[in-house]
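Shown next as structure tokens: one chain only, the form predicted alone.
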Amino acid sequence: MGFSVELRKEANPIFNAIFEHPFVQGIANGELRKEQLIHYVKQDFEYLNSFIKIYGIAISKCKKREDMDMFNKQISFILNSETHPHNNFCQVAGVAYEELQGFPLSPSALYYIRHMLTIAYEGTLGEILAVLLPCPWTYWEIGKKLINEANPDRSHPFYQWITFYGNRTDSITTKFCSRIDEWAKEATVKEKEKMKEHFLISCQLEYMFWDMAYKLEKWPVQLEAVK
């Protein structure tokens, strides 16, 4: 069983409650509210961004130039390709995209950066590889999950979401998951224990990132903005 096997099969009670949350659902069957994609729309902008820099991260501590392709890639694929499902939330809820960046960040969506970013700089290209792993894994078998289940048409509000994900052939998913079996292979008990911990970390938080859309999720302090 590669290593990849074995950090999914332990993820598994997670990715379960992920298909279940009410955000997930509710692209599902085409319901939620104005308010609730736009706060993910917002907090996701800012964690993309981040992530391409993670990516820049990993480039720096690669060895073999076949990573750093495979990590260039996810950074054009971010700038040029995933702002198609943001844009579908946007037109859904009425607002447009540009009006919709450049937002702080909420509680869950500050800690999952910084998780990221502290193994980036801290952890190897096997740990950086497990911390990123989960966002484009769960993302490909919600899409896949939900073509399934919701067989959406063309008339479905989150379609294009929807397909956009599910109908992927060439995720980075499987590159990952091949990379990360490669990497295991020669790693140390301790380094491959790491790596397991970012994986389900990241899964946590994953859940966590859906659940703050849903909820509107701020600080619990507000403040009056700075003029």
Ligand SMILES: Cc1ncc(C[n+]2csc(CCO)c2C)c(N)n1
Contents of the next structure:
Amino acid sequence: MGFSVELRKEANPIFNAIFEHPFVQGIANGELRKEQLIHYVKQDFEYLNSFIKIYGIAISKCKKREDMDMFNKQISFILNSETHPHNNFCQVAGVAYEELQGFPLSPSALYYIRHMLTIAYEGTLGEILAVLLPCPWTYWEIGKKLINEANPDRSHPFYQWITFYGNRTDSITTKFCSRIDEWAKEATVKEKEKMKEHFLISCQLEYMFWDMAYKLEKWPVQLEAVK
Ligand SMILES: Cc1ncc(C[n+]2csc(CCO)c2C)c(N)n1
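Having seen the form predicted alone, please provide the structure of the form predicted in complex with the named molecule.
First the chain shown before, then all remaining chains and molecules of the complex.
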């Protein structure tokens, strides 16, 4: 059994909880409130900005050109393509994408980003791959599942979102998994334990991100600017 298969098995309860989450179910049945879509896009725009920077740190740790190329392509993907699913949410919510950019992070989004940044700064390339993998993996599986279950046609409000993530054949998930499997063959037991821990925490944080958007999560105390 490859290491990525082992990771996926351990994370199975979290993947299932994500599939069942009301935000994900809301994408399937088209029933999400405008504020929930807006909160998601505001937070995810900042999340993706951080993801790009984390890829930059990952590149600084690469020894092989192929690894640099893999991360570099992902930076371009986020900059040029991940805007499409965001635009889908914005259209349904009836707001301009530009209006949802530059907002402060909610607790769960901040937690997720800081988790990835810590591993990016402190970890090996294997640990970095493990901490980043739940991001493409959970979305790819959500997309495939929603295509099968909701079987959306072009009239579905989230057709673009679902097909964007579900129809990826040459998936980054596959690339990351084979690179992680290769890395794990040379890694010590201790490093593999750390990789597993980072992976599982990121899976939990993927769940928390959906929950944050669904519940419009905010900080407990609202602050006003001091004059
Ligand atoms: C919280 C959150 N998790 C995952 C994604 C999806 N996603 C973000 S970057 C990327 C490509 C990775 O190279 C993918 C698939 C998202 N938008 N927001």
